[in-house]
Structures are given as structure tokens and as C-alpha cells.
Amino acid sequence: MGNSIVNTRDQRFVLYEQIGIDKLFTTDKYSGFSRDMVDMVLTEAEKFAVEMLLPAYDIADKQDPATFKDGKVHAPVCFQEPYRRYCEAGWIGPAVPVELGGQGLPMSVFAACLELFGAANYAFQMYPGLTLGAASMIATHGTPEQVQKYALKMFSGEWSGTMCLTEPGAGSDVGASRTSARKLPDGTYSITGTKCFISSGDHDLTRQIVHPVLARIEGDPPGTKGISIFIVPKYRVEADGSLGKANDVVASNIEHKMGIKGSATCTLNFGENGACTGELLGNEREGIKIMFQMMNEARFGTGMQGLDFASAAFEHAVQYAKERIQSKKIEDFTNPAAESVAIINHADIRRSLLWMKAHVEGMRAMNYFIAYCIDQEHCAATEEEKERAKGFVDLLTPICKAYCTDRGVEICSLGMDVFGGYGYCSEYPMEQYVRDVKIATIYEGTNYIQSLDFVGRKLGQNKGKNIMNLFGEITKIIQSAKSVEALSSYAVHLENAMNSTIALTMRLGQWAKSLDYIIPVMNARPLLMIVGDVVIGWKLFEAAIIAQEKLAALYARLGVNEAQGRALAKDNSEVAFYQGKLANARYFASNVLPTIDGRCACIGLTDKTPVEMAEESFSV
């Protein structure tokens, strides 16, 4: 098997041809960048991913996982050198502003780099990824002294960071947190409590680890409104910036997990000996508001995780299908002289691969679009443009997290099916992809939590303007597709799917007015997936329209008509690439989008059987 983990041609298509990130280079904020520079960054990211991260992926899973021994946590030894090189190359925060030690790279470009790194070795990527999130939160909400003291060293990778929310009795219900903070005479706080499932909670890749910790100051009200957030370092920091004595932050164990075994997932005890101190970040009782900056970034990053594994699984499945010889073509089954062929010639394998391809490329386009909207927030010429871009980010982030991770699990599982029995064996990476990707549907807010956020908050946000802006953009693509002969008959399916979805979302308002919340609450996850399919369909048609234009130009340059041009894919990679974009849209329109009408109708029946049946009826 080769080392292809991401279709870099498609990455550039999305960035340059579909999104058109060149527009960013005309703004003051990103005027120092060009397509040549972006190409150089992506080339170096791919090289680092394949040469430094990918070789450690299997090793950290089977031979050299994170370990807990003699009271100390050790990251995989095979991560030590890649981590050092990663930091030296400045990969932790290339999108961080220059004044904080980054390069100010557009987020849309950094997203493409993150896909390469995550597809190569997501367990490794979690260490610098959490560090970046924690450092960015401190840089945004911390005092100048805290930025200088903590964030700069975290952005460089000298120190690392975590996110400490979850407790044994407070997982999705963050407001039930029991970790406490008591103000000390010097203005710091004594922290006491236990946090669990803390990714990169302790390790030896860096000497210092900075923990943002949610805790309730003594006397503050219960629930999320009473929670504050504190900077709690593993080692106290002296006035000169050097490390002092240990800060009574102790890892009591690491979890033994189904996957991502290279990531040290710890239980951390704060203040067992009454000697743990932290600094307030921001204002008292603003912990949830502040932490949500990191949470939203993490949710986008987790959505990218779904894409990362789906991308790697798909690339491996295609390569294997081209190499694995098994059975005759269906039309030759009765011919004893016929030879067996590569399994990519079999109809079910082709169907599976195209299902995977359409979803992977659709998710990539959606996720990069979200990153591009983040860029637009930073460089928008008007407040209206900034608000519009932010609206897309807010609306699409829970879809990115939940849809991409659910589909990521399905794509990895289907990839295993392409491999057959070999996919179930550790000789190939498919079984590890299946194990590693599953956690993405659970952490950073389960996909049900994302769906509740989407239905309960995001659909009605900005008085419904955000979702209407989205449907407006989809309508534009539908109208454009109807004018393209190769797509016109397929565009109707996207239009029907969107109309059914609009009708369903309008009914949500009726349910809310009648205080009948059970239907939207019970069906929040199916509804999110419905909107996700419509968004993916939008992006696939957007790409197909561009592809048809490029194909027409290619055929004209080659002096062939469209019928003749279709036969050129075997020997012309650009023709093959753009034909694949058309195939994505046609397949998705014919096989996925038509299901939306029925799925919306099912929700519209308002069946309440799951909540009305007796608990005892689930199992007797």
C-alpha cells in the first residue's frame, strides 16, 4: 500500500477553484500571501505528514502507545522527534497573528494542512491541537501578563495545553461541575477537584502543561452561570518565567481506549494536597462563555477529524480496489476462459467507492468553506459582510462536527468492507481507522448535543437570517445547475430536498409555539443530518458546475467533442478529475438527496413512541 492519505489535487481545487481564496490576498490582512506561497505551505505540510507523522501512526497504536508507569505519563517515544520537528517548523500556529509568534496564515489554508496532519496521525495531532486551542483562548481573554507568561510559549510548542471540563459526574452536563476555587490573599485561587477524559492531560513531550480548568468559586450559584475558568499550570511559573515547583496537579491514571492510543487521556486530580493554585482567566462567572471559544474551535477540529479519517480510508480503499484481483466481471461469469479482475471493476465496489468519494469531497468543501468564512470575519470590508460570514460559521459548526464524524465512521466502515477480511486484520490500517474515528462522535460534545445546539439555538439565531442566507446560497447554485445540460435534470433533486427541509424547519416554529418540544428534541439528530446532506449536495453541485466549465475548455483545447472527451479520462488526469466531480453530484443527487423528502415526512408524522413507551418495555 502507498502513502496517499489525502487527495491534494482536490484540496487545491476547493481552495482555488471552488472557494477562490485568491480573493483573500487582495485584503490588507492577507496581502502578504499568494497562491505560490500557499502551494509551498501545502507541499511542506504533505511532506511532513507523510515522512514524519504517518510512520508513527501504527507504531503508537500497537507497539508504543501512551503509558502510565510509576505515577508518570509517557507519550509514545515515536512522537518525540516528530513533535520537536513540528514545533521547529512552526506548525502549531501558522494561522496565529505574527505578533504572537505565528505567520498569520489564512485559516482556510491551515485547515488543509490540518487535514494532512490528522489523516496521517490524529493521535499525535491532538497534542499540538489542544495546545493551540488553549493558547488562543488565553491570548483572547487573558491579561497582557498572562499572554506573555503562558500563551507565547504555548504557541511555540515549548509548553503544551489541555482543556479541562469533564468530571466523573459532569460530562455533557457541564453545569454539574464540582471542582471548586477559593480566592487567596494574593489574588490567585486554590483549586480542588477531579477532571477526567482529559486528552493530553499529562505527558513528557513538554515539561510544562498549562490547564484551562472550569471551576466554581466558593459561594457562586449552581449551574453554568456560576462557573469560572482558571489557568492552572503543571509547574508554577516564577517571576522570571522559569519553572518552579510542582503545582499539585497529579495524573492518577490514563484511560485504556478503543482507539487513538497514542493520545494520553488522563484523569487529573487538582489540589489533593491543598497546594494547587490557578489564575482567573477573564472575569468571574464567565467560564462557559470563555471556554466556548476553545470548544467551538475544537468542534470544528473534531469535524475535521471525521474528514481526516474518511479521507485516509477512502484513499486506501481506492488503491486496494485497483490492486486486489478477485472474481470475473459479471458479464464474463459464464466464460470459463475469462480472467479475474481488480475488484474496482465490480459494481458494488464502484458504488461503495463513489458513495465514499462524494461524501469525502463534499465534507472537504464544507469544512474549508467554514474556515474561509472565519477568514472573512477577520478581513470583511463591512459589518454586514462580517455578520454574514460569522452567521455561516455559527450555523455550520455543529453540522461540521456531527455530520462529518457520523459520516466518517460510516466511510471508514465501508472502506473496511472494500478490503474484505483483510480490512478486519491489523496488517492493513482500516481496522485502526474504524477504532480511531469513533471517538469523534462522542467527545467535544456528543453528536446529539451538537444536534440540540443546532435545532435549539442555531436555526433561530439572528432571527433565522443565518439559515435563510444558507438556503439563499443553495438556491443560487440550483438555478445555475439547471442551466447546465449535464446537471439540469439532477438539480431538481437538490431543489426538492431543500424545499422539504425548509418546510420541516418551518414546522419547528409551530411545535415551539404549541410547547410541543418533544418532536424537535427527539429528532434533532436526524434533522441535523438532513440539513447536512443538503449542504453537501450544495457543495457537490457547486463543484460540478465549475468542473463542467473546465471540461468544456479542456475538450475545446484538445479538439474533441463532449462524447469523445469522456473517453479521455484514462490517459488525462485533469479530465478524469473533473469528470469525477460531475459523477459526485449526479450520484449524490440520485441516491442520497431523494431520501430527504421521506425522512422529513417521517419527522412530520410526529410519532412519539420512543418517549411514550414504558421504560420497562425496552428490556424485560
The other form holds:
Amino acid sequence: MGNSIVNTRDQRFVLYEQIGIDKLFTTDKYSGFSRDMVDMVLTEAEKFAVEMLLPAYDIADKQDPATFKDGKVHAPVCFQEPYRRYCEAGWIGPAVPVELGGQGLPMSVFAACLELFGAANYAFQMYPGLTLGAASMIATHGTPEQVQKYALKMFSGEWSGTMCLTEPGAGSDVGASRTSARKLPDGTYSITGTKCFISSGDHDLTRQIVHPVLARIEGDPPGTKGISIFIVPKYRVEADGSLGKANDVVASNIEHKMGIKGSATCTLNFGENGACTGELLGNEREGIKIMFQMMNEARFGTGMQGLDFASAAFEHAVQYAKERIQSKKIEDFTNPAAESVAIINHADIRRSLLWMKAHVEGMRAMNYFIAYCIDQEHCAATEEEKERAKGFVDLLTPICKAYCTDRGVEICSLGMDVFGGYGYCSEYPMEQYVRDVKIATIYEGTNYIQSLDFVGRKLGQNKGKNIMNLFGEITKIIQSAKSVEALSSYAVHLENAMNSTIALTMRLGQWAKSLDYIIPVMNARPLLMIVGDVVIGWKLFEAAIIAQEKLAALYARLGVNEAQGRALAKDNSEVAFYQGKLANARYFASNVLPTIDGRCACIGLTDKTPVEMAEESFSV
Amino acid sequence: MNIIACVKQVPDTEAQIKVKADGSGIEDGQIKWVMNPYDEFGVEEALKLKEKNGGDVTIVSVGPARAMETIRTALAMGADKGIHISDPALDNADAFVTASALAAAIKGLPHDIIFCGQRAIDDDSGQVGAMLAELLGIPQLTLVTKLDFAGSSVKVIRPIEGAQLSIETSLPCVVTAQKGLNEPRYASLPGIMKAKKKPVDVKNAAALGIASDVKAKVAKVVPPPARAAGKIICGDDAAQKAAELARCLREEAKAI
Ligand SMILES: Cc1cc2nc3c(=O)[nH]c(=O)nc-3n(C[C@H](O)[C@H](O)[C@H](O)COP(=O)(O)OP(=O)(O)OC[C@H]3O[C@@H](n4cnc5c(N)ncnc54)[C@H](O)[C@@H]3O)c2cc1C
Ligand SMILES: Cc1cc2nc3c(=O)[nH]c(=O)nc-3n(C[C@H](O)[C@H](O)[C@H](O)COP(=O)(O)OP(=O)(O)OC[C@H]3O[C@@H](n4cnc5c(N)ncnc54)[C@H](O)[C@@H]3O)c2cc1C
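Could you present the same protein in the form predicted together with its partner chain, rather than the form predicted on its own shown above?
So here's everything in the complex, that chain up top.
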């Protein structure tokens, strides 16, 4: 362990042993990479996260948050130096193609770096993270001139970026946007409107800020289909690329928030003086489609936020549990001479820690797998493989976002419980974790909006092929686990959970066509969590099967049998690590997966009380 | 300018060190290895000199196969090439053997200035830099916190108790780096990508014509005794507590 935020041994396990990213290095696209190189990238990312980002985590929350003073927005002063060095070291876009100034690194490797940065200081990571998302969108959909003019300077970090969707009257319902655009004779557009909650909307880490803004061209139809997207810089850009005069984009305030206080959340007024111009990105009325590229990346990033905090909270909780002495062991309770022990000796603390560990490692495996599927989209040999990989990305992105953030909040809260009263106080980071992680269930589309997308679109996408491919993969793992003695009796729980889930998804189609259509709409969140748990179970079993093989090899090398091998965990960290993987699968199979049958049954009852009861009955 | 920086791979300061059951050394299979922090200052200073005055930076390291990672890290920071002195015969090298190996490798290279860390954080011997200078027959400037290069000479600052020495010498020389000399850069991603293609020569003891005649042998490695629990002196009367503290310090801790 060591760094107190992310288990880097597990990161490498997922990348090398579970996913096997070495397969990528044999493809043309990633042939320049090797494991040595990836190791070095991970080592440097960890070093940077721990030395540069982590020290500013608490400061940017308490003494030095983002501020609004004299009409100007300031990022935390303690972010300035880390931001400069982050850009210098090339961390904005490692996975960006070399032609655009990146290093063409596999996304799966970058995901591991992102976990380190986010777990060290998520509020910081939002500035470069949004810049990357906005720049990538311009690189994909912009003209060559726009790429040259904006994207390159953003990938280098010289300029930063945002995403401007939300308005006071248009939150979840993006189509209600009232920001308008009027075409000017020179082909640019005059933009007028107010956006709120814009992360990094204004700050002083960079002079220029490039805003992708959703707006409706005058006369275009209402709703999402009438929305276009514009590139609106804070300062106008001269023909030679230098910065000209201000572009009438004014931050009128920043929000005072529960957490991520280092991130400036701004209200932005565009064109208050009629002098804000923007360039169209892509075609007219394709704004939502284009913005979806950035939104999908940002949803993955937000799911990573859930994982980041869960990981940091878990690592801290384990450490604390080993140090905090409180209460005797249960078997010594009546013995007055017995000494109190570290709380990690208590069954309830162990149960909590293992619940956290299984979820953290399962989510890590799921998220890196999604990133790996993105890599496969780029390098798969056949169209069929590409489509399959893309299907997994589409299907799993809302799960990544909603599942990891809901569980992330629970894990941080449980981590605080392990700390007792001290967890609630600010001398430990637990209370900040709880506050900082919560926003992730809300922004980037609330977890309900994710769930609706999952149930309404993603489940049936590609004629249901994506979800069937997923169940196909899970079935393979169930079959393998059944043939591993250490896992066979547990694998049955994964099988039952998956079968209940399949049966439930079959009924969704019928409900959709009947008066019961409200059932999946109302239960979208529990539905997403059910599939999420099955996916986590799948990843934990996949890991456990590998761990069992590695353990057998280790025991053979050390010349010990299973029983003797188990006792080695104390002194041999590899043995301990792999045994932990078996524990994950067994615990999750025994304590989480069996609940799925009951949860499916609940939805199957098609009870409609929440929608049938009178509004007045909620509270009189 | 021909600049050389010597680096050693050492256990991470955060690593949990376990002593081998037979006391012959530490369990080295499961710990994280890093570049000796004092060597990082040396590498950084070498890179700064190169950036200002041109030339190239060669990294030299004595160590087992895994030490290659540390050489690559220095190359990713911006050094140009490396020499890896790797030989099982050198596994138990002491400071003298290490310095001899470095000297043998460096002798054959053009060198204007050679950087070492002032000591390595693993065995804390602090001798290699000085021995290397002696073996090469050139001046040594140790524990340096500031360095100015002026064509054919260097001027450095070395702190001593309550004051600092300003020392000047002609080149070539050996400089051992102390904390405060600079702030080492992070390896950049483009640097990491390029590092793979930079040349590293691997040499064994025979190729350098050296033998492993250690002058210091490790008799036994033992972990420090576990720290005993602290003691809290209770009571309401400050004078009484102070007296008790003095008694404890004298009779129990034997500190006064
Ligand atoms: C710190 C922070 C940073 C942010 N950063 C950005 C940013 O950079 N760019 C940006 O554009 N936005 C940003 N946002 C805005 C964020 O994306 C929105 O807050 C979010 O989309 C929800 O919109 P809303 O707040 O208007 O809530 P509402 O849309 O009012 O939702 C309130 C509740 O109603 C539910 N609801 C809404 N519609 C439905 C429906 N049809 N069916 C069922 N339930 C529904 C929601 O799920 C939610 O629970 C940020 C917000 C915060 C707090
Ligand atoms: C804001 C605040 C207000 C408070 N107000 C008061 C007050 O007015 N009066 C007062 O007397 N106290 C007060 N407290 C103290 C509070 O009651 C304690 O923090 C609480 O009892 C937990 O004790 P602890 O913090 O020492 O945690 P610990 O006892 O160290 O517990 C840490 C973790 O270990 C677990 N644990 C401990 N022993 C066992 C065991 N045997 N088996 C299994 N698990 C175990 C706990 O459940 C917990 O998860 C307050 C605390 C706070 C933060």
C-alpha cells in the first residue's frame, strides 16, 4: 500500500493480470508501448498525485477555496503551482493522439492515472479534466482551423475549457435551454443567455477559457432537437492566435457548496452587452449529439470520481482500523486482564472493511474495463470486435456513473463510521471525502437521469445485443468459477443473481407496451443498481479465478500446501493480496448477490403506490 | 559539457522493510524501489547545467537488473544516455567496490563534472562520492546546496554548522548533492516515451576490469528493537510532574 489513497498493486493487477493490457501492445496503434513504460507512467502519476496534488487537498477546502472577489474568480492559490507542473509534465491529455500533442497512451492506462489524481485531489482534477473533454470534442467535431485555433492550446494546458449546458430553467431538461444565438454577417454568432453551475467557468489558472455553449439559433424548434453548440472564448482570438479583447462573458458569482470547494462553480452571463460572439461547432441543430461525446467522457470521469473517493476513504479506514485501540476482543470480554485491541480485530469493522474493499476493487475492475473497451474501439482488428467493444462502453457508462457514485457515497460514509467520532471532525480527511463525493450523484446528469438512459435506451440498444454480450461474458466466468474448488459453491450465487436479472429485463419489454410502463420508469435506479451489482460480482469472480491460479503457483514455488499457504499472508504480501481477491468474491457472493433475487421480486410486484398516492399524502 | 550523474536505486522511504530470517540482508522482493532522493538533486543539477551550457548528461548506476528502472527514470527526466553496471558479483558491493566500479566506467568517458547524492538513504554510508573523486584523482565538493558554473571552474556553497563555506575548484570534479540544491523535476510523459529509445550500455565487472574486493562486510542485519510504549506523567502539580520527569530522564532513560 503506502500512499494512503489508491492501492497501486491492485491497479497493476487489474491492468496486467485481469484485463491483460499487454494484448494492446501487439496492435499497430499501441505497438510503441510496453509494460516497462506503462509502469513508469503509473509510478510518475502516483508520485505527482502524492507529492503535488495531495498536499493541496485539505488547503483548497478550508483556507484556500475558490473565491469571487471584486468581480473576479480566483482558483485556489495552492492550485497554481501544481497546475503549471501538471501541464508541463504532459498530464492533460496522455491518451490524446500524438498529432494533437498527446502521447497516444491507452485509455486504460490513463484511467489508472486519473484515479490517482482524482483520489489525491478531485477538485483540482476538474480543471484539466474539463479542458481535456472540451478540447477532445473540438478535435473531433471542429474544422481544421478550430482544432488549430483552440484544441491544441487546450491540450497543452495553456488554455482551459468548460462545458456549458445548465441554466436556471434547464437542469435535467437540457432541451429547455433559453440561451440564444443570432447569425452575424461574418458567419459567427452573437450569443445571449445565462448558464449556471459551470465548473471552472472562470478562474485564474489560465488566461483564456474556452466555453462550449449549448444555445438555440433564433427561429429553431424548441426542445433538444433545436439546440446547436458554439465555441465561445473568454477573450476573442486574433488572426495570429493571440488574445484580443474580452468577449463579453462575465462570471457574476460562484456557488457556496458542500464540497469540492477548490473547484469554481460559476454563473456565466453571455452577451450582457451584446458583444459576445461564438463559432458554430459542427452543424446547426446538432448540439446535443456533439455534446454527448463530452458528456459520455464526463460521465465516465464522474464515475471515476465515485471510485476515487471510495478508494481513498477505504485506504484511510484500513489504516486507521489497524491503529485505533478500542475494546477487547469479543472472546476476552469477561476477562478483566485482557487488553484492548486495534479495532481491525472486531468482526463488525472487518465486515465493513471487506464490504468497502470488494466494492472498491470491483468498481476499479469495471471502470478500467470500460476504458479498455474504448482502447479496443480504436485498435480492434475486426468491425465486429469494435462494435462489441463499443456496445460495452455504451451499456456500462451509465452504470459507471450512477453505480460508482452511489456506492462511492456509501463507502465514504462507512469509512467515516470506522473512524468513530474522529471521522466526523476535520483533523481527518473522512468528513471532506463525504462532502466532496456527494456531488457526483447529482451533476453530469443526476443518477436518476443515468438510470433512465440505462433502462430506456442502453438496455435495448443494438436490439439487446449489448446486454446479451454482457451476460455471455458473465456466464463464461460463472462456468470457470464452478470448476474452481475454492469458488464453486459461491459461483451459484452469481448465477442465480444473473438469472433473476435476465428474467426481470425480459419483463421490461412487456411492461413498456402496457399500462405498467411506469414500473421501469419509476424503478430505473434500483434496476441500474441490480445490474451494477451483477457486473461487480462478475469482475470479482474473474479476479478471484486468476488469484486462485496465482496462489497455487506461489504455494508450489514455496513448497507449501493450501493450509500452510493460508498462514503465509502475514509475511508475504503477494499471498495476502491474492487471498484478498478470493475474500472479495466469497463475501460479495454471500452477502450482496443473494439480495438481487429479492430486489428483482420487489420490482416484479409492480406496486405503483408512489405514483398513485395523492401528492398531498407525502406531507400534510 | 560532459556531465555525469550517478544514481542508486533504493527502497522507497515509505516501504515496509523486512529483515531476512537469516539476517543476511532485507527481503527485497516486495518493496517499491525509487531513485535515491539525493541523487535526484544531482540529476536535476546536471540537467540544469546542460540546459544552460549545452552538452550531454550520462547516468551511471551500479545495481541489479531492476536498477534499470531508475536509469530510465533519469532518462525520462531528460538525461541522454546511461551506463548500467550490473553483475551478480557486485551484489554485496560496499562503498569502495561501488566507487571503484563507477570510477572504472567513468574513466573511459569524457567528464567535466560528476554528480552524486551526498549519501544513499538505504545504508546511509555517505562515502561513494568522496571515494569516487579520490579514485579519479579529482577534487570533491561535498554536501553542496548551491552551484555556479563559470566556464572552467565551479563555485559552490556548502553549509557547515552555523555558517556556510564557499568553495571554488577547477574542473573536472565530483559534486555531492544535498537537499536544497534544487527542486527535482518530474519526469514528463513525452520524456517517458523518449526514454525508451535512449541508449543504455550494460557492463559487468569483467568488462570494467574490477573485482569485488569489499573492505566492509555485512555481518548481520537486525531490525531496530521495537519501541517501548511511552509514559504519561499524570498529576495536578506542575513542580511534582517536572521532578518526576527529571527522575525518569535520569534513572530510566539515562538521558541526563
Ligand atoms: C458543483 C456543481 C458543478 C456543476 N458543473 C456543471 C458544469 O460544469 N456544466 C453544466 O452544464 N452543469 C453543471 N452542473 C449542473 C448539474 O449538471 C445539474 O445540477 C444537474 O444536471 C441537475 O440539474 P438541476 O440542478 O437543475 O436539478 P433538476 O433538474 O431540477 O432536478 C431535481 C431532481 O429532479 C429529478 N428530475 C428532473 N427531471 C426529472 C424527470 N424527467 N424524471 C424524474 N426525475 C427528474 C432529478 O433527477 C433531481 O433528482 C453542476 C452542478 C453543480 C452543483
Ligand atoms: C460532534 C460530536 C459530539 C459528541 N458529543 C458527545 C457528548 O456530548 N458526550 C460524550 O460523552 N461523547 C460525545 N461524543 C463522543 C461520541 O459518543 C464518540 O465519538 C462515539 O461514542 C464513538 O467513540 P470513538 O469516537 O472513540 O470511536 P471508537 O470507539 O474508536 O470507534 C471506532 C470504530 O470502531 C468500532 N468499534 C469500537 N469498539 C468496537 C467493538 N468492541 N466491536 C466492534 N466495533 C467496535 C466503532 O463502532 C467504530 O466504528 C461526541 C462526538 C462527536 C463527534
